[in-house]
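First comes one chain, alone, set out as C-alpha cells in the form predicted on its own.
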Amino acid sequence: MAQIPFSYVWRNLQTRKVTTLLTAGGMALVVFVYATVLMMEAGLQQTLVQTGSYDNVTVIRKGSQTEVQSGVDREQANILESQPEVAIGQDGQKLFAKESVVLITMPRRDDGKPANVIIRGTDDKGFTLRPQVQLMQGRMFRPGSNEVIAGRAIAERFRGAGIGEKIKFGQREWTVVGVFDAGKTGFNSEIWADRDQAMQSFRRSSFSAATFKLANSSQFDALKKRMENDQRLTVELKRETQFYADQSRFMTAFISYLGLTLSVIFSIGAIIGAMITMYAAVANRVGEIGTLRALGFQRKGILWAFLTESLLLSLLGGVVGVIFASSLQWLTISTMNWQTFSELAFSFTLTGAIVVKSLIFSLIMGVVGGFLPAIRASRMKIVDALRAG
C-alpha cells in the first residue's frame, strides 16, 4: 500500500497543539542560539574584512600582529614610499599614508566604565586611501591643531566623543569637531587626529604602520617578496583586507567554539524534549498504529510517518528560531578586540548560508529526536497494537 498521507501527519501535529508548540519552542530556542553565534561570527568578520581594501597594502614591523605593537621608522617608510609599485594620486603625490596608532582609555556613556579606544594619527592620504570614511557631522580637523574627528560608534558610546566635547590624552586636551561614518567597518570604532600632532603628543619618532595603494594589484606578491628580503627593512607586507581579517581570527575562533559548545548542550535538551514528545505520541496512538498496519500500511510507512512528524516539529522550531535571530540584524554591539585590546563595534549579519545551516541543524535534531520513537512505532505487531489500543 502507498505511503501514509502527509495530511495525516500534519493533522496529528495540529491535534496536539500545546505539546507541538512547547517542543517546537524548545528547538526554536536552540536554533536561535546557534544562528546568533553564526551571525556574530559573520558580523565580526564582515566588519574587519570590509575595513580594508584589496588594492591597499599595510606595512607593519615584522613579527607584529597589530598596528599598536608595530613600529616603522622614517627611513624604512621612505624606502617603501619610493617603490614604483605605489600608486600616484591625482595631485601627483604617492598614495602612501604613514600613520601612528595608540590606545587610550575612555569612559562609556552608559555605565562610565573605561574601555580602550584607538587613536589614529593620519593625514590627507589616509582619507584618500579609505573612501568609505565619510564625514557625517561637523567638519574635518585642521592640520596642526588639537582637533579630532570620531567614528560614529565611538561618538555614540563614549563620553567626550561627541561634537564640541573634549578628550584628554597625550597630555593635551583635544576638541571633537566632526563625526565620521565608515559604513560597517572597524574605522567607526576609532578617533582620527592629525598625525604629526598625535606623534608629538605621545613623543613618538617612528610610525606605527604605513598603508599604500598599489598601482597594479597583481604586483603585490613580487613587491612583498622583494621588500621582505630587503636587508634594510624589517617589515611585513599584507593586503589590507588580509591584515584586518587576521585581526578577527582569534575572536571568531573563540565565538565559534563557545557558540558550538552552547548549541550542543542546548540541543541535547531539545533532542530529549523531541524524543519524549514523540514517544508520548507513539504511546497514545498504539491502537491507531495497529489500525494502520491492519489496513495494509507497511512498517517503513509507519516509521516514515513518525519521523516526518518529528522533522516537521524541528523545522517549525528552526524557522521560528531563524526569524527571531534575524531581528538582531538591527542591533550593533561592541566588544573588546583581543587582538588590539580596543573597543570594536559590529552588527549581527544574517546570510543565506546561515539560514541554511540553522535549518539543517534543526532537522538533525528532529531526526535524532524522532528516530527511536519512530523505530518503536514501526516494530509494533498488529495484534498487540490492536489489543493494547
Second form
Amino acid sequence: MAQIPFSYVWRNLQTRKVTTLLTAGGMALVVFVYATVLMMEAGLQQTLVQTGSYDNVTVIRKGSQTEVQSGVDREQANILESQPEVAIGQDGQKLFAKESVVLITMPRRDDGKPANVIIRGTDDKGFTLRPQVQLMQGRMFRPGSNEVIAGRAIAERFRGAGIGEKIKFGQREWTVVGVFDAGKTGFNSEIWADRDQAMQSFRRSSFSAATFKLANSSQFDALKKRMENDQRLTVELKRETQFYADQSRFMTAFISYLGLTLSVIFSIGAIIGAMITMYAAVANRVGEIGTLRALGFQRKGILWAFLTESLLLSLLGGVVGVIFASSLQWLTISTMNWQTFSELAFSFTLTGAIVVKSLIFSLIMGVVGGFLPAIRASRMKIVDALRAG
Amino acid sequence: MIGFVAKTALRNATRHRLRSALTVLGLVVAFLAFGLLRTVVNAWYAGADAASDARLVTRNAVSLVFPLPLSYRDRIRSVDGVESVAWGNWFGGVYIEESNFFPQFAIGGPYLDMYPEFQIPDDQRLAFERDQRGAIAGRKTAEKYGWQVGDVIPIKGTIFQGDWPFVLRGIYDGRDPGTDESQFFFHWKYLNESIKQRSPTRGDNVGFYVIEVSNPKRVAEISETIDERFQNSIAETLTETEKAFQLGFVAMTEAIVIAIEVVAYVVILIILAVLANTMAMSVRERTSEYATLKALGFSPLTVGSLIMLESIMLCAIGAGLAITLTYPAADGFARAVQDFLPVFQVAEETPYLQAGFAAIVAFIAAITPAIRAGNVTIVEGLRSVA
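Compare with the form predicted on its own: the form predicted together with the partner chain:
Complete assembly follows, chain above in first position.
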C-alpha cells in the first residue's frame, strides 16, 4: 500500500491555524535565540581572527598575554629586528613595526558612559604590515604631529573621535584627521597615532609589542624556539592570527557557555510545546486514524505521517527563526573584551553552517517532540479507533 | 456557584493528565529559566550594588592602566571632608594556570579598615599585618583551591613580572550575602619594594586611591575638589563614588547584559505560546460542552471564568514549582560561573517577578479562548465536532 499522501499532512497543519502558529512561533523563538548566539560567536571569532595575518608575528613580553600589559625594550626590539627571518620591504627596510599600545577612557557618543579604547602608537610599517587597514575619510596623520586617525567603529561611537574633532589624552589634544576602515577586524576599534609622539606623552621608554612579517612563513617554529630560548630576550612569539584568537578565548567561551545553556533550556520548552500539539492532533483524529488503518495504510505509514507533521511544524519554526536572526546581520554591537579590557565592536555574522545548524536543531526538536505522539497514533487498534470516532 | 466553577475547572485541568503535566513542565522550565536569567543580570550588577556611596575612588583620568604618584596621598588627605585615604594596585597575577582567575590587589594604608564588610578574625588580621609577604583571601577563593591559613600561595605576575610567593595569613568572610568573597589582598609595600629594586623609576606609584569621607552627603563636592587639585599635573585624576566606579565597569559590558535581559523576556513569550496553545486546544475540544452549559442556563461569564481558572491553576502550579526550584538551581549554577560572577544570588524580588509574570501569562493565554467559549452560540456549539 502506498504512503499516506503528503497533502494530508499539510492540510492538517492548515486546519488548526492558531495552534500551528503558536507552536511554530515558540520554536521560531528558540531557533532565533540559538542562531543569534552562534552568530555572535562567529562574529567575534571572525573579527579577532581576521585581525591578524598568518605570516605576521606578534612579539610580547613573556606571560603578558595582551599588548597593553606587555613591554619590549629597545634593545630587545633591535635584536629581534636584526633576525634574518624578518621580511624586507620594497624600500629595503625590514618589515618590523615597534608599537606602543595604551588604553584610554573615552565617553560614548550615545550616553556619555566611559569605555576603554586602545591607542596604538605606530609608524608607516604598522600600515604596511596590515594591508586591511584602509583610509576611508580624511588623510593620514603626519609623523611627529599631534594628529591621529580613528577606526570606523570608534569614530562612530565615541565622542571626539569623528573627523575634525579633538581627543584629549596624555596631557595633549590630538586632532582626528582621518577615519580608517579595517574590514571586519579589531583594528576598527582602535585609534592610531604617531608612535614617538604617543610614547613621549605617556612617558614610555619601552615599546609595548612588536609585529613583523616573516620572509618565509615556514620559518616560524624555528624562529620562535630560537628567540624564546635566547638569554637576552624575555619575549613570546605568536603568529598574529593566533595572538588575536587567544585574546577572545574568554569571551568566546563565555558566549558559547551561555548560549548552550539557554538553547538547552529553551528547546525543552519548545519540545514540550510540540508534544502537546502533536498529542492533541492524535487525540483529535482517532477516528481518522482508524479509517486510514482500515483502508489498509500500515502502522509505519501512520507513524511517518505524524512525524512528518511534527517535522514540518518545526521546520516552519526553524525557517522563521533563521529569517528573524538574519536581520541581525546589520547590527554591530560593542562590548568590552575581558582579556584586553578594551572596547571591541563586532557584528552578528550569519554563515551557511549556522543556517544548517539552526534548521537541524529545529528538526531535532520536531523529532523529539513528535515521536511519542506518533508512536501512540501508530499503535492504535483499528477497532478501538473506529469506535472512538 | 464559585464552588462549582472551581470544581469544574479543576476537573477540566486533570482530564487530559498528560497534556496538563506537559504544560506544567513547560511552565516550570520557562519560569525557572526566567528566574536564572534575572539572577545572572543581578549578579552582573552585584559589584555595584555592594559598593558604597560613601567611599570615593580616585584613579588616573586617562585610564585605569595608568598609575598615580604616591605623593598624591597627603594632598588628598588634606582635602576638607576626607576622613582617611587608602590605596591599592590591581595585580592581575596567575595562580598556577591562567584559567584560575580571582582578583588580586596590593593594598596600602587603612584599606581593610575602610571595608568593614570584609570580616577577618583579629588574630589573623594581626598575623597579616606582621608578615610582609602575608596575604588575605576571601572565603570562596580559599575554599575553591583548598587553601589553609599558613599555606604558601605561588602567584605569577603578568603586569609585575616574576614569581610572587605569598603566605596566607587570613581568610575573610563577607558581612552581607552580596559581599564579594573572591578577592585576594597583600601588602602594597612589598610590591613597591620589589618594583623599586628592579626599576627605581617605576616605584612609588599606586593604581587607585580609596577615600572615606566624613559626610556622605558631600561626596560630589569632595570629588570635585580632589580632581581640581590635580588638574594640569602629570597625572590628572578622576574621582567618583565607588558605586559609579563599579557601574562604569558594568557599562562596558552592557551589551551582553541587555542581551540576557531581552532573552529573559523572550522566555516569557515562549511560555505564553505554550500555555496559549494548550488553552486554545482545550477550548476547541470542549466547544460542545460549553454550548451544553450555556443551554443549561449558565452565563457566558461563568463559562469564560471556567477557562480562566483552569489557566490560572496550571500557571500557579508551574510557577510555584519553578520558584521553589530556582534556589537549588541557582546554587548549582553559582558553582559553574563563580569565576565570572563571584556573587550569584537569587534576588528578593525575583520570586515576586516570577509570580507576577505567571499571573499575566495565565490571563493573556486564557483571554481569547475564554471569550470565544463565552460567545459560542448554543446551536453551533452543540453541532460542532472537536
